[in-house]
Each structure stands twice: as C-alpha cells, then as structure tokens.
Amino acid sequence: MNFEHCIRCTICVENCPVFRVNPEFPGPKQAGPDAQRFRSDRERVEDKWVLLCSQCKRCEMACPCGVEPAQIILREQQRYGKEHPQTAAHLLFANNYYLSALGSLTAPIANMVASTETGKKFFRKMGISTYIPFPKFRFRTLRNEKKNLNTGIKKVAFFFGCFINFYRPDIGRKIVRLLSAMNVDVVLPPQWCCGLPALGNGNLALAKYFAQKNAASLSNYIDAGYDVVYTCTSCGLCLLHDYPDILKIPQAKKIAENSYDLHEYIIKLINEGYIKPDFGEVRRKIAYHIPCHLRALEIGYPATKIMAMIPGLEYEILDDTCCGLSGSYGFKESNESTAVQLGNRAISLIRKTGAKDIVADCGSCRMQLGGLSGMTALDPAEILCESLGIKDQKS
C-alpha cells in the first residue's frame, strides 16, 4: 500500500469534493495516508468519517505522486463494515442487485409506494433519503432479451449493468441496436452486478462473489473472441480496477485487456476504418457532464470525439464538478445535505452554459442532475442514436 510517497501536499485535498462542502470529512490525505501511518490490523476501526468519502477517486486522479487514498480508505471502509453493526441502509444497498431484480417482478406496485408519501416516510425511516425521484423499475429488463441482431466480423459482449437492466433497458435496446447498425455481433452474456454497490457499503464477501460469476462468465466470451464493452463508467471502472486490485479475481487482468468504454469503442471501429458512420444532424445545445469515474478510467471524453462528428449538435464540457449522488451515497440521508450541495453547484453552473440537455455516461450522474434541475438528462448513447435515426423497437 503506497502511502509512503505522501508528505506534505495537499492537492487531493484541494480536489475532494466532499472535504469542500462537509466539514466532518478530514480530507482523504488525512482519512487515507496520514491515519494510515497509524492503523493496525489488530484494533478495531473506529474512524467512521472514513464512510464519509464517496469513492469520487478524484483524489486519486490529481495526485502526482501516484498515491492511491481512495483505495486505502476503501480498505478501511470494508475493515468498519465488518467490525460495526451495518445500518438498514447500507444492508439494502449492499444487496441493491436482488432488490431491484424484486423490484422490476413487482414494478407496477413497486413504482407506486415509492412514489407515495408513506412510501418515501418508510425509506426515510430506514435512512434513505428521498430529495429527488427514485428511478422507475422496468418489468421488461434488457437481460430478458435474447435476440443477436447481426453476424458481424466484430463481437461484443456488452456489460450493461443495473441501472439500464432494471431501470433503462430501453437505452440498453438502443445500444445494442447502435452497434448492430455497425456491423457488430452484440451478445448479452450472463452476468450480474458488477459488484460496486456492495464494495460500496462494506459487503467484500458479496462483492467478491458478483465479480467471480462475472468474471468467469466475460472470460469465457474474451476467449471466445468477443471484445467487453461496457456502458456505465462507474461498472467499468469497477471491472478494470476493483477487480484486479481490492477484489484479487484471478481473470481479471484478461478482462481488462479487452474492455472498453462503449464510445472508446466505436472511435476504435472508425479508426480501424471498419465503419464510417453517418451523422445527421442534430439541433440541441447540451452540457455534457463528466462523471467522477470516467474521469478515473484514464481513457479521456471518448464520447466528445463522436460528439464533434455530429452536425448541428453544440456541446460544453463539464469535468471540474461531482454530481454528488455517487451511486447509493447520496442516497443515504447521512450524505444528503452533501450530495446537494454537491449537485446544486453542478448544476449552477450547467445552468449557465444556457444548455436545455444534460448529458452524462452515468447514470447515477443522470438521476441527481436531472432530479434537482428538472431538465433533460440524457445518455450519450442516446445522442449517437437521435443523429443516427436509431430508435428502441419493442417486440
């Protein structure tokens, strides 16, 4: 655990969106290195401030001397959930997966009490916070799916993830049809949560075991030829690097090699000069913000590249502000007064780009921005699809 390197700067610090708004939160120099220093395996933890920190890695990103204090503290955070009594509301979370599996059986009721007042007093008892709309449960998931839209020299197996599996699968259509129209052989390959949530509120035992039967199942795709392209930022970064590095899952090298962000992707194929699409126009003024996560992949805005193919369509890039959600943090009311703050300043200055749309890859990033401004919020997918006069066809 390189935590030597860190002395005496304070750059993370500089770039911790939490540390900014919350000052119960030390910092993750002081929540990571520095309490390091004087950690022992053999006492209890008894820092909770380190379940303050939202996993952003933007401390991470701006360190220069590759020290990695989202990671340490993301150790301490697993050592205090198993050391501390869990709170309802990280036990629902951790299990998100099987939560909103039940929820998308059941999403006609489901939808309903969520969106009742005595609905949103229950998760309020449970310390869930209810400042925007929950998202709305899908009956038909993208998982359900079973066609394979075309023979193509290029396959893909496509990581869809919870959020478009239970909430959006219409997105997930489009994706797929998207990458059919460019001759791509799309599959949707058995798989589960990526396991974010759980590693997120302190479940390491059920984090290890959603990236194991992924793992063993993107593995068998991999060797078979298919390249893995994933959509959500936050599943990818989980699968490139919490894998290999907190999860120790023994393909997970193998899966990083051949994943990709799914517009890193398509810049590939039109690179490589296997396609060459054709973009109509499309009239929207959009901010286009940038999730925490994207940002940690390293990979640059691959989207922005296609974006700019695009006739018509004007863009502004946001990257120096976190949505403040953060998948289920914000949804906790302990974080809730730092998750709008968060998302106010976000959107204060969204506002002034004088945009009508939002546009992130998250959509965790889709929900809080769109809920607290009441805009549009749209995935990047989705743009690509309106230029290219793909739509979601329902069977």
The other form holds:
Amino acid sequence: MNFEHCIRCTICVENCPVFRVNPEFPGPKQAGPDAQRFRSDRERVEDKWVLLCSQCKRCEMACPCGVEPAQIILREQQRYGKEHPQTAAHLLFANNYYLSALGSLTAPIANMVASTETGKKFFRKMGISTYIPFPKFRFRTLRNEKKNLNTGIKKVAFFFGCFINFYRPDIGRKIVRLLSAMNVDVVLPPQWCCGLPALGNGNLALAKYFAQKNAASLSNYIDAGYDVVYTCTSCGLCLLHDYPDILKIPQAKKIAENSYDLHEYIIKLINEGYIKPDFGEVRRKIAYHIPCHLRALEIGYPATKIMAMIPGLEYEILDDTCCGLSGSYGFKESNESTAVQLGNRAISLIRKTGAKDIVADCGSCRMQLGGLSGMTALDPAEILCESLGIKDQKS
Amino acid sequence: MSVIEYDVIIIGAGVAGLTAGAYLAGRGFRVALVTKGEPTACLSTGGIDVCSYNDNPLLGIKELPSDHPFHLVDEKIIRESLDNFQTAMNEMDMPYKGSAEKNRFILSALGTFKTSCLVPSTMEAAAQDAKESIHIITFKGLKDFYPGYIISRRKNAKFSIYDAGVSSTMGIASHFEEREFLEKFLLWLEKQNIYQDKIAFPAVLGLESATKITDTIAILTGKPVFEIPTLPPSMPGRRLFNALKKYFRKKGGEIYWGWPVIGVEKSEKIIEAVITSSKGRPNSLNGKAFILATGSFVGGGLTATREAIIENVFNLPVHVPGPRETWFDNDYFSLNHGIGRAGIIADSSLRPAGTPMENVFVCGGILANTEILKNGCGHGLALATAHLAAKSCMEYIR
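If the one shown is the form predicted alone, what is the structure of the form predicted in complex with the partner chain?
Time for the whole complex; same chain goes first.
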C-alpha cells in the first residue's frame, strides 16, 4: 500500500471528483496515506467518511509516486462495513446480483414497480436515489442463451457482467455475434457477480464468495485454452486488480494474464493478422467518455484504436471527468447530490464537444450520462457492430 | 511482443514530454506518450519561466554557467519554442502573455514578486510594483491562501471574503464553471464598493474557462483583475497541464496513463521497446525513437539512494554533483543545493552522454546542471529542450 511514499503533493486531491463537490470527504490524501499513519487494525474504524470515496481510482492514476490512496480507503471501507451495522441500501447493493436475478425473473412486474411513483417513494425510504430511472430488467438474460455459433481457432470465454446480463442482454448478444463473425469460438462460462458491488458496499465476505466461484469457473476455461474477454470495465478491474489484491484469490494471476477487454482483444486479433475487418462507414459525431475504471485498467483506450479505423466516425476523448454514479454509489441517497453535480459537470463538457451521442464502455456511466442529459449513450461495441453490420439476432 | 508500432515513444507527461509530442505528432509522426502519473507541472504556478537572471530572459540565458543545458539550444529554437507555445495556448483558449525579451512579475501569495517570462492571461494584470492599490477577494475556509501575508507587505491592499459553500481550490474552481454560481458571485461583488486600482483573486477562477471568467469579472467591475497563484493544488498548473494534454491529443498523439516503464528491450545501440506494468500482462510499446522527459526527483525521473543517483527508465549514466556531503547546503532555503545539478548530461542533439544509445533523446528537468530553482528556468527550459529533442528525433528517423 506504500502510503509512506506519499510526498503530499496533492495531485490526487486535484483529481478526486468527490472532494470537489462534497466538503464532508477529506480527499484522497487525507483519507488515504495521511490517515493511514494513525490507523491500527486493533482499533475500530470510526471515520464514517471513508464510505464517501466512490472508488473511481483517479487518485491512483494521477499519483506520480505510486501510492494507492483508493486501495488504502477500500480496505478501511471493508473494515467499516464489518464493524458497523449496514444500511438497507448498502445491503441491497452488495447483493445486487441476487436482486437483479430476481428482478429479471419478474421483469415486467419489477420494471413496472420501479417506475411508479409509489415504487420510487419506497426506494427513497430505503435510502435509494431515483434521480435517474432505474435500468430496466430483461426477462431474457444473456446467460440463458445457448449457442455456439462458430468454431474458430481462437476460443473466448465471455465474462459479460451483470449489467449486460440483466439489463442489456441485446448488447451481449451483439458482442457474441461480433466475435463469432471474427471466427472466434465464444462460450458463456458459468459466472456470478464479479464482486465489485459487494466490495463497494463494504461486504468483503460476499465479494470473496463471488470471486472464488468466478475464479474456479474462469480458471477451468483458461486451462482449456480459452481467453477471458470482459466488456464491463469495472468487472475487468475487479478481476485484474481486486482478485489478486484485496480478495486474495489463488488463481488470480492466471486470470489477470489471460483476460482482455473486448476492444483490446479485437486489436490483438487484428495485430496478429487473425482478422482483417472491413469497417463500414458510421456517420456519427460522438463524445467518448472514458470510464474511470477503464483508465485504471492501464490498457490505454483500445476502443479508440478501432474508432480511428471506422470511416466517417468523429470522436473526442473525454477522460478528465467521472460521471459521478460509480455503480451503486450514486444510487445511495446520501451520495445523490455528489453524483448529480459530477454528472452535470461531465455532461456540460460533453455538450461543449458538439457531439450528438455519448459513447462509454461502462453501463453505469451510460445510465448516468444518458439519464441526466437525455442524449443517446452507446457502448463502443455497438458502434463497432454498426460499422460491421452486426445486429442483435432478433432482426 | 509489441502491440502497435509507433515512430516515437515519449516517456513523461510534463511540459517537456507533451510539447515534444505535439511537435512530432503535428508533423505526421505516430507518437505515443507513456506516463506513470500526472506531472509536477500541475504543482507549478503555470508561468513559463525562462531565466530570471536578467530583465531580458534571453540575455539572462547567456549569463548562465557554461554547462547549463540552455546553451545547447540555439536562440532561434528557444524563440520558436516560446512562439509555438503561445500559439498552442491561444488555440486552447488559454492565452499566455509576455515577450521573450522582457521578464514580468507574478504577485505571489506571500506578497512577494516572482519573475516569469510568459504568464497566463489571468495573471497579466498582476501588480508589477508596490504602488498600485489592490483589493483581494478570498474565500471562506480556503486553506493555504491568507491575504494577510500580502497586506503586511503592501499598505494599499484590502480584502473581502466570499462564502463559496466549499473551501478547496479545486471545489471553488469548478463552482466558477457553473453559470449560476458565477452570477450569484458577481451580484455579491458589485456590492463590495471596491475603490482600489485592481482586484486580485487566489487562482481559483475556473478550470477550463479561466480566461473568460477573469474577463467577465474585469468587464463587470471596470477594473483589471488578476489571479495570484496558490500553493498546490494549483489551478493554473492544472490548466496548463490540461491544455497541453488536449493540444497533444488534437495533434494526433496518444496518451497511456498509469504506465510506469519497468523495463526496456534493447540491442547494442538501439532501444527497441519500453515495457510497462499493468494490472494483467505487461504492456510493451515499440518505437523508432524515444524521448525521455521524466523530470528530476519529484517528477520521478531520478531516484537518489544513499550512495548514488539513478535514472529510472533506461538506467542512463547520471551526472552526480560530487560526494554526498556536497548535495545539500546547510541552509534549507538556499538555492545552492548541489543536488540541483544532478541529471543527465546530453550532447548538442540531446542524446545522453556516456551511452552508445542512438535513438534516445533527453529533455526537460532531467537534464544535468539545470539548477531550475536558482536560475528560474523551469518550463522555459522544458519547452526549448523539448523542441530540440523533437527536431533531433525527426532528423534521426529520417
């Protein structure tokens, strides 16, 4: 955690989105390396403000000295979660996976309830924000799909993540078809929530439970010659960063070495000469909002390399702002004001670009930016599919 | 295994790295920039100091000790680098004012004057002597900025306090970007009955629209308005970094954040690729030429151990100013710490001395014998050497 390497330069503070708008949060420097000098595992955590960190990891990406303030705070969040009674919102969001599974099974009813005023009132009573609409559950989730469209040399185990599975299985199906069209053998391995929502809500034990199950499943596929491809950048960060670190998963190294972001993987296929995609024109002007966790993955912005190859596509990269939602963070009433202020700031920068659509890799960024601005928010994979003429199978 | 072929890989995202990158990318080269974190430019006042020795910075350079790296750069290139910088900043809506022939002053948060060459337009109106009366507006709870310091040095200064609702520099600066906040603030300002010649603010007047905000306030009050740089977090430093970054991208450069270089692939005379750590597999980027712009100790380019000083990326030979006893002066505030001379010695094309490497060029604060604090030459030297390194790089690739 190397908090002693901190030279107190405050570059992390400049990068902290929460600190900018919420005076209750002392900022990554004080909450992280500064306070760490006074913490002891033998003492109870009394600093409730550790929960105000949204774990965007911007502080870590900015630090010139390699200190990881967010990681220091994450540990304190787990300790706080263990030592203090959890609020209803924390418990629900930690168990988002089960909640979503239930929501999908009862999709029409659940969606209806979530969109009525009574439903919203109920959510607010539970401490859950409703300033943007809750995403709609889909009855036909991605994991119910049974298909094997292709048998190429390259084999991919697709870690699609909860957002795609429960809310946007159509994007998931497109990605499967996209990879299949690239002569890749795609399977949907047994998988659970990556564990990040549980970590973000201070439930280390539940996060570990999910991580162990995923690791066992993915590890088998890797042994059988599959590469893991993820599309949600937060799932990806959890697999690559939290599994080996805070969750101490034994197979973590193997998983980290064999997991790829979807666009990173496609670039790899192009570089290896495995595919030569013929990109069709996409007449769009887009603002490419970089999710904080894509930055934190340290793989660059691979989708931009593909976007640069698509004729007609104009894009501008925006990587200085956090959308503010940070998964379930902004859905908690106590964080609503922070989330809305940050979201509006991100949108005002997006509007300045003159772009018509927003593109972001992360489902919750899209939910926030689309919900607050009323603009269309797309996954970069959707742009890619548009360029290659790949559609959701229904049409 | 490398992912994509680039012409030039730049290591370091400070003023030097981003400038060299934009220069090359703007001339059609494929440029990637890798960086471990954000640069020390973010901590700076945002001013471009060229040389504080003489009222005329270009003449001041001539008075520098003969081993100073400024002497490697032709005056024509120094002028070109300052011109290019001003053009770039105009394009990014963050104009810089000043001339290469005349130093000017920035009023500091202590009420002293700091010499600089080019300054952000938000500091253009800064009081240049003790005669002008100023009214300082500060913000409730703002740490690290106390108008009392300035007032104790100048009798003709007064201050008022505004409650912005937040008390951090970053927080106030982002509030100024919101129209409602600005309007409310202006209403308050109108009621302040300011009779002094000029209005001064700590540098919190916005992030990307600082120029516009400063102008708006000046028009409304009918008085010249200027910013006073604060301790870090320093908004003018961040604006400078953001503008350079945006300009580099606009020219076609690509930035890789959080990519600390952990190794290199090399043959006898050529660096082939840099390897950087990542959460999963190590990344590797190969290029025809490499520009090292990692800065000195704070920037992360150099590390000092008890016995030696190490260059962190290519392990280049480092010029050590003498035995350890001579590294530090007894007076902490002295400008004569020997360690300020540590760095990489380079030839006239900015290739590092004492190594057979042909395709590495060095620029910015990592160069030896700069004594940046003493000579007041930080960002100016970065701009000039970045241009020279970029030119040498182009020549090498051709």
